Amino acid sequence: MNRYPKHGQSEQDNTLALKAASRRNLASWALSAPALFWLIVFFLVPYIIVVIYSFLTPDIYDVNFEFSLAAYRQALSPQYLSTFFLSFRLAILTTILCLLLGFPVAYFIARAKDKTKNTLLIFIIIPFWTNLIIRIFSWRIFLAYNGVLNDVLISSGLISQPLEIMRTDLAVVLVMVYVYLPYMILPLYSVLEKLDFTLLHAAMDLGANEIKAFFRITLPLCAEGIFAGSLLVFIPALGAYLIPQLVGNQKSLYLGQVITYKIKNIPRNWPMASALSLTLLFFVAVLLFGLFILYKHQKARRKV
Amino acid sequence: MKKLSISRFYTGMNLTIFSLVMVFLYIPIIILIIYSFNDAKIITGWKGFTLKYYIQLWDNDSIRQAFSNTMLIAGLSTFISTVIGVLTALGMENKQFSGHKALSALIYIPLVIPDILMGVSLALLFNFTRVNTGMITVLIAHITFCISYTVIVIRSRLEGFDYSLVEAAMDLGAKPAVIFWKVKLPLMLPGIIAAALLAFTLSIDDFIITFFTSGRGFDTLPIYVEGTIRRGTITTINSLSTLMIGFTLFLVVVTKRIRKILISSL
């Protein structure tokens, strides 16, 4: 844009410049203003309320205006942390079965011939664009006991006795994987399509063998897209309700599960569930604050 | 030579885990579609050829009554929420803005927070304000979740704007209005598209953040088949499902313009 003032130019011009920024200035608030405002107050003052009523006390339905540090020493007691522990396990299983079935699916995509490279994107899409609930309850059907999976392993012999996969622990963490994969494979599919591959093959001419030139030089310019589909994986399956909900069992309850019983059942506990989600928040919040400091330190170490 | 072998492997191997990737995508999803044509009220094995689910679906009047309730909140969300996306990028255009850093705050987070807590603490909001829950409710808490990713899927595209364009107008002496309408906001369709398509789909999507902020009487259609799951009364969801699924084959196999730019705004 050549509507900024040039060097040299009269005190007059200057001011002018100055007015003239401070036109743009105002015109940037009065454009941001909506979103300013309705993130304001239908996200920021929300948490406030979190806040506040996680130090109240519980009632049947509502919540009663005295201070209680209750719903924190019951947060952080024993019972819950395990209730925090089995979230993150979960979250964590998920990522890496994501990260290994996808790498190789987005490497394959990205070194495909353009035409095909499309039409490669589109079969991940389509599930990713598919009504979450539909393909949680595409599950139930498949693994059922009753289910097309048992009809077919018995019909074929491989089994006699149905097997119980619906309601586990096993195939929470299958269809999580399922709801998730594209999630990943996506951004790692972004940063693959713009790697230069004949970095690849400069380093293999200089005697690196294969693997050594994978991990020395794809995964090292892949970090980003293995970050940004990590977090994109991570961060909602840390919070999941629906498929724990839908497939597991009701023996081992998920962060996601506890917090919504508490709002949703009656008696409710409020207090409860805003500590529970404030301390997930704290945990999400020193997780992203410590990828922070390793992001900075590491774009500080490259340019040395 | 023996390189080669080595990198066919590496090749074969992605391969096959790209194979097994797709079945492990798409059988849940044609199992589905096959078995909305089973004549059987629980879930079992193949009973024979039927149609009546489809018809008992088209009978179902609360399943048309969250049909139009979800088609009624993404529309309006979508609405809403692109018209203060553009905007908002318009205004952040401009990188002197002293209200960027807070702004950027405040559009970035909430993607990084897992989504159960904005409905929990939308949840609170409405209990404290002692607002009662329905449509409304839900309207607003979509348009909060659009929000972010609309301001970003614009942004990204006026990032490689070409303001060539524009001074070419503006030395050919054409008003800032005529500029904005007849030049700009052209050049802008394609992401305003994207982000319009992505709140839709995160609208029509969205199970947990509208559990928490819709009261008793208006279900969105996951609302509605996720207590119908829960009730085990499945039988018209095989065929709500296989519709829904033959809808986004539509928006994004049928729709040559919309899959392009679909795949140019990942």
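Owing to the predicted nature of the structure, the values given are computational and were not obtained by experimental measurement. Residue numbers count along the first chain shown, from 1. Superpose the two forms; the largest set of C-alphas matching within 1.5 Å is the rigid core. What changes on going to the form predicted on its own:
- A displacement of less than 2 angstroms separates the C-alpha positions of F282 between these two forms, with the rigid core held in common.
- In the core-superposed comparison between these two forms, the C-alpha atom of K19 has shifted by less than 2 angstroms.
- Superposition on the rigid core between these two forms places the CA atom of G207 less than 2 Å from its counterpart.
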Contents of the next structure:
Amino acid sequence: MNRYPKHGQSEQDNTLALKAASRRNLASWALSAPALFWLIVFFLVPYIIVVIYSFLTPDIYDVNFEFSLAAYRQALSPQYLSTFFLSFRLAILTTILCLLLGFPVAYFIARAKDKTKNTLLIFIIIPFWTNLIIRIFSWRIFLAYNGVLNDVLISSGLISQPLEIMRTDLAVVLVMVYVYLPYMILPLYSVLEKLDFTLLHAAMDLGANEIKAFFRITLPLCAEGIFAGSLLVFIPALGAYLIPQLVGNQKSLYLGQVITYKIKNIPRNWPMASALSLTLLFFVAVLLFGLFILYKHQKARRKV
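Moving on from the form predicted together with its partner chain, kindly provide the form predicted on its own as a structure.
Keep in mind that what follows is only the chain, not its partners or any molecules around it.
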């Protein structure tokens, strides 16, 4: 009996394997084609238009197809850099507060019993069932000069006259944290739920107290959840428009508002709005790349 395949048979097997691989590749492309089409038409093409518009000159209602870098020079001027600073400050503050408030909540839900866990998760998700504008207007009623909060504080004797919270930066931060807090809790919960809590008991048996065990074990093992939750909060908070517009003031204009005004108000300045958007995209990309490099470096150090 010949134990070795014939040369022709080996070539035939290779041909069949290549055809099978080709069919799998075609099936993969066919399955991913709708998503690729969607991304190209509704994501890539609009971005290309934004890039082109950023190098044109503005007209009263539209643009003149004349190449210019004026929009980028203006976007990097001190006037607009202060707007970038305000937007980054708001996004960083919102992310930090969401992390400080969301981590204990996610930790408690992860340690709770299954029945209690499911109930608490439903309470976290319930706000998504209500329109965002309705939720923001509810905060306007709650924080108004003659609103519910001031009525309660005056009735309890804590204040003698109503507080002016609406149309302040404090109101913007409060509503931002309320809206984006679930985006921090859910990624943290998904990581904490898989955490082996016996590691904490082992650390304390070896002499570590609860605080040291938290910073040496729990926090490093939750790094991916913290990173994911921070991204989900930071990026949308950076370009937020509705919340600053509805509860903020005109003295502190954030980037989302400025971009909207450049498009909405007459004379319209499409190149300026495009340049601001792309400049923000560049800053965020640089920041995320730096954080990614730092994360990879820390991960490599932990392996060593």
